[in-house]
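The chain below stands alone and is given in structure tokens; this is the form predicted on its own.
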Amino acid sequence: MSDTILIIGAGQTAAQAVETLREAGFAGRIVLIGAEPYLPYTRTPLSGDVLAGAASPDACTVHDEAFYRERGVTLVLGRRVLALDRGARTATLDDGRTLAWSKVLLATGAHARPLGVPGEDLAGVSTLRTRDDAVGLRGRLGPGCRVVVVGGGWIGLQATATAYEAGCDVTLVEAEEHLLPRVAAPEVALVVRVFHATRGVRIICDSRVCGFEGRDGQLTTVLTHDRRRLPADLAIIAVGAVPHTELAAAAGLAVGDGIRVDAAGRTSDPDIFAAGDCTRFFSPPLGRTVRLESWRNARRQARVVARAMAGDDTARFDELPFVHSDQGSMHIDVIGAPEAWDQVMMRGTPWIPDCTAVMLDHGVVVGAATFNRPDDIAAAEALIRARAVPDPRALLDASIPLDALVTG
């Protein structure tokens, strides 16, 4: 059998995997299969410019297919695969074909969560994690247009921040007491909060979204636990995300909250690799595994990976964390993903926002989040890494640089 590298998955993740392959020097066959119809593409630009209709949808495209045609990849795009035969090394697709493979990338990524309540059916209501998604509701974006945002999470957030310049009267509605629940501090959300709400945009937290009702077939009301009814004409789900496990765990593969890989991106089966959204790593700096869904890991974890499936020994992911959000005027960076802290001091004037909330605990810098100060991540980082512990007084002061205190 020819050395055939099998990548299941068509978004950034295999994009990458593929652009690194072939750098890395590897010269077999590779074969991209991905369940949408679509060249791989990024999902960051779906809940902004996408969905405000400021861009195509095939600006979301990675690269064009002359890209993939010139590296020699064979794209099996509007196809799913079915099973994994680690015994046979074949993979079995919806149409009944069969591919061997020498190795495989399980670039699978995750699908939005649903709530499971009555009414999610109707027209109107929708999710936000595709291109169709996207295109399905820029067209009903407008002034006048009454819209609940379900979920106060990154991806709700963006699309809160972009219904909103497009003119419509936005509720967004959090079932935990603060916005980006699980993954910000309080002080964090805080801000968050105030730039929507000072914009004109109402927030409803510790409230639980328990169906919808509608009139022929569409969309009229958002019903919660607390008995309130919201009129909406559109109702968007962003309540987090599922990876995509299904055909690991069907496979035999280790999976919990994701494919359970090494640092190298390895399953159980040491031919068997995974990367991006779908996957639980390992981080050192923090000394346990996460999964994150982000465009950096996305990308950087691709990297990693496929050096690694080209032979490079010495491969091995070593990030921190990193999620980015742009809502509106604000630009968000936040670097780390503490599972404890007791303290949050803020730099700057978070009203603006210009500023950055440092997590510390015990006295130790172990994540941050900046406001409109996309510099002070490299300085936030750095105090990560070194399980910096700076003064108290000095990382207030906003007129000393962040990035002084890394070995101050």
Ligand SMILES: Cc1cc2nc3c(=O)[nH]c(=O)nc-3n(C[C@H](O)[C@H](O)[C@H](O)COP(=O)(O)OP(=O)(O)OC[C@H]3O[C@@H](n4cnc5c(N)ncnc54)[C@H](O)[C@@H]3O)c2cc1C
Given for the second form:
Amino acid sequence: MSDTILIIGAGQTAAQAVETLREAGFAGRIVLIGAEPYLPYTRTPLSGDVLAGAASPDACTVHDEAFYRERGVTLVLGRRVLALDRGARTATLDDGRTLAWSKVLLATGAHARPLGVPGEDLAGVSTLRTRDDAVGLRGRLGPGCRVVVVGGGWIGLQATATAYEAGCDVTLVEAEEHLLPRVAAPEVALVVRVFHATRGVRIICDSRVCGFEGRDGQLTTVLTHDRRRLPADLAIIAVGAVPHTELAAAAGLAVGDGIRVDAAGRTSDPDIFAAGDCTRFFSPPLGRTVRLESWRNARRQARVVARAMAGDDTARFDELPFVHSDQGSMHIDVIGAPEAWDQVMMRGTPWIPDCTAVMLDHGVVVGAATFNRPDDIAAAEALIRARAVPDPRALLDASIPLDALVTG
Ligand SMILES: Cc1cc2nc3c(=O)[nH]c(=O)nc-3n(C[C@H](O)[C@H](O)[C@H](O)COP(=O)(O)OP(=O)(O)OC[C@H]3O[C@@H](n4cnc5c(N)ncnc54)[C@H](O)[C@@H]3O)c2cc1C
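What's the form predicted in complex with this ligand like, now that we've got the form predicted on its own?
Let's see the whole complex now, leading with the same chain.
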């Protein structure tokens, strides 16, 4: 059989993998299969310009069709892979077709976690993961529209900013005590909260949405377990993403909160690789496995994994976890994913915000979040990698550039 790489899932990861496979000299056949009927697209604008109606969903397309044609890629869109047979080295599609492969890249991403409460099927209640989700929501935002965002993670907060800027009356409900509970220190979350709350977004933490009520099939009210009744025309559910591991699990690959891969993206089968949101990968700088939902991670991990698939034995993904988030005029970058920290030092002015939060564990820099200060990220990364123990007072002094502390 000629060399055939099957890429399953047609998102950001897949688009990057195609590019890198050819750059790395892979000359065999590439077949790209995606369940959605679209060319691979970037999801980040879905909660921003696409939701706002300021950009066409087509603007999210990573590469046009010619890109794939020029690289000799066979596109199979709108089709789902139902099963992988590792013995026969075939994949079965939902139209009954069987495709042969010599290597597979699982780039199956994740899907929006449903809330699992009554009324979730009412018109006006939607998750925000796909192009279709964003298109369904976007025409409805505007002055007078009452929006309840369920979930105070990155996507919920991005949608909050977009709805607010479209003139909507916005309420955000978060089940935990503070925003960004899975991904940020409370001090970092507080900066985010002040930004939104002082513009008039109602933020309700420590409260769980337990149902939706409607009239004639259309949402009217969001219910919380502490007996609030929030009038709403739209509810955007943003309570996390569930990695698509079912295909890998059914094929007998190691999974557990993501498809388990090493730093080269290799699964428990040496000819099957995985990258992007669907993976739980070994991160050399952290010394443990991690699962990320991050645009930059998807692209950069895909590059490394594609090189490994093309035969580069040195390929190894050793980047620190990184996420960016645009929320109105606030741009946030977060680097590192510490499991523990005991101090958060804030440089700059959090209420504008124009600041960088540095997280320390026993004096050692383990993570950072920058607010409208993207230039601090490189220095923060160097501090984390060096396991730097900077002088705390110098760390607080925003007149001293962060990179001056790297050797401190
Ligand atoms: C609204 C939104 C905003 C975001 N904003 C940011 C941001 O500001 N910053 C940031 O860092 N990250 C952001 N992200 C996260 C980022 O978009 C993801 O990390 C990235 O999309 C992951 O790409 P992926 O290709 O791994 O997975 P996906 O984009 O999920 O693509 C996987 C594709 O595989 C398909 N698939 C699954 N199973 C099968 C199968 N069996 N057969 C065929 N196809 C299959 C899926 O349908 C999907 O189309 C955002 C995500 C969303 C949803």
